[in-house]
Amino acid sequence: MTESAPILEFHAVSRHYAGTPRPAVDRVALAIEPGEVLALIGGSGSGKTTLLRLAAGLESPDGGEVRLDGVLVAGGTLRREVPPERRRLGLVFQEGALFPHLTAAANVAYGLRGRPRAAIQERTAECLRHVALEDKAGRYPHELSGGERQRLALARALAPSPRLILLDEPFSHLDPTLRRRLREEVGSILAAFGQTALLVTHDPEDVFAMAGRVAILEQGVLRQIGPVASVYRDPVSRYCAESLGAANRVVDPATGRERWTRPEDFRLPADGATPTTGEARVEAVRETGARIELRLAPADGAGDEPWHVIWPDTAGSTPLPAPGDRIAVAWRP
């Protein structure tokens, strides 16, 4: 029995927009899977927008390929593009792009143009339970919350069960507490429907909510991809460390090697037991709530930038150091 291929595939591809010195997008492999979630990381100008559009079929790649279950549908030896509504993609943007003048279910229903009235019916009345809009399917978006409108604009990119759902940095624009929510819940719903997804973000928490893979770009360039535990333990680079959040440069003293750390990685040295990277000056102790924060000026070497930390005795066995001490610093291995 063969292995499925691939739902989408870029082989080597650039985009360079006229009047730009380098590429938008550079020569970048990837694929994703049937049923995972894969999430395209990086700063502003980083090309994730870009290979985001080259894949639904609104920018056309000036090298490479873009393959769709196996199928060429863009670049190499192709003359002709297949157009974006050929591809069966579901697309959700940072505002959702409803259509103003139709009502909930008649936004979800849009896609399904074709079909006999009944089944319409019947799928668009499914979409809208999955997102909890039910009871609002006769309202039009602007009787909508933010965060409904952003779970029925899913609703309507699910309802023709696209291969593939492309996801333009769809929390962006909500605030911090709905933005969490909508994240698990979207989530939720992707896994409900096995959809496969390509989500755009420069949000850690959205990858670490949604994402099985995770892969960074900077500068139009893939710099790493692989499982988000993998990546966010073992970065190759300060770029790709600080793509998922904060990130500590740690030098061996005896060797020169550089690492990276995370603030939760630090420990305090039990009887010797653990390695410890030698001492640090706190610079500053700072609660925030739940935990306790560290900024520590690294000792002997072990770093030429400050160390922010979490303390990690919870249980107060160990009297909470003071600005100005010195202390053991170790990390988990």
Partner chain sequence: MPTASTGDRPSLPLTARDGSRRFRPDRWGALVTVGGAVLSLPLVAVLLRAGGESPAWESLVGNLLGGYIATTVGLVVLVVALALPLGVLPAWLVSTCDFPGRRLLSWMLVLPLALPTYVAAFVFYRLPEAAIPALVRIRTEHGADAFLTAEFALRFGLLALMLAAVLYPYLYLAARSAFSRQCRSQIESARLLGDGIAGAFFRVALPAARPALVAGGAFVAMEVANDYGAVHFFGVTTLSAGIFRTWFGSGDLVAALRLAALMMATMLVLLALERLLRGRAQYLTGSQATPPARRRLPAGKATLAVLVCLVPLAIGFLYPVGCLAHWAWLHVSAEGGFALPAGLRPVPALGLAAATTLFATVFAALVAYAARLRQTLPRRAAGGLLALGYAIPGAVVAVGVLSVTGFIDRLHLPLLPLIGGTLPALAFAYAARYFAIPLKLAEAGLEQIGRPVEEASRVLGAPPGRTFLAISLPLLRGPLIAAAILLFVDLIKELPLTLILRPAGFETLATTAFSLASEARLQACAVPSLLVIAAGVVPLFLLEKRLSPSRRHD
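In place of the form predicted alone, output the structure of the form predicted in complex with its partner chain.
If you are looking for partners or other molecules, they are not here, because only the chain is given.
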């Protein structure tokens, strides 16, 4: 085991459930480096949860290899299979999967078995403190709120110092306000622990708040992987573009090539050196609190789908167009 070995590696990993037309995971290759948070994003049925379960040892691959710290744990020529309990991973489930008959402290201590009693107590207290549940140690899961339960699940997974923590849509059952707060908290807790993590989600906000890199899965196939900002900027397809947020299809009239732009990339040709992309007709103007959104119909070959754009803050120098107006448009390069 060398210091530079990736924590988790997938080599052409496949999983095909009997009776389904296509593999749930199809020859996926990726690696997670120590200390990073990698997000796996994709729609439902994209295979992202299957991939996470393959990493945890809760599923067996039909092909390919899974390695942890460079050591083969599943697949390969021997079809070797290290059971989940010997992989030293942490897993946070969608709904927490807390042990309902154990207190918060006992839940956290569950994975610490085999250590001296004092060490267990100390580590349990430390982990509960990190998730701000130190005063709820004696409560049972059903006596905690939704957010507290999810934080407890995180503390339980972190307590045994796993080499890698797997988060399976950990916020999807929470209401929007709580989600926002919790993903910030979880992000900073992971950072404080220097924790390597694999985050499965379908919500781009989770990716932006927590992940350094993102991998996009579509129908079991890995479509794109890279730093979050560059994937956001340069998606390779509509699916990859829309996985991380709203996107507009812009066709270069000269070359006919399509590219994907973000709503906030919209510019008026006047406000700088941005070249004019073309013309568009304003279909609708909508003020949504802090910002103004326009729906534009592209003209002359720049695309055949409406663009949803955010009106740039032009400090009032350009009057807001009205529906029916034709305007010249440009995009941030």
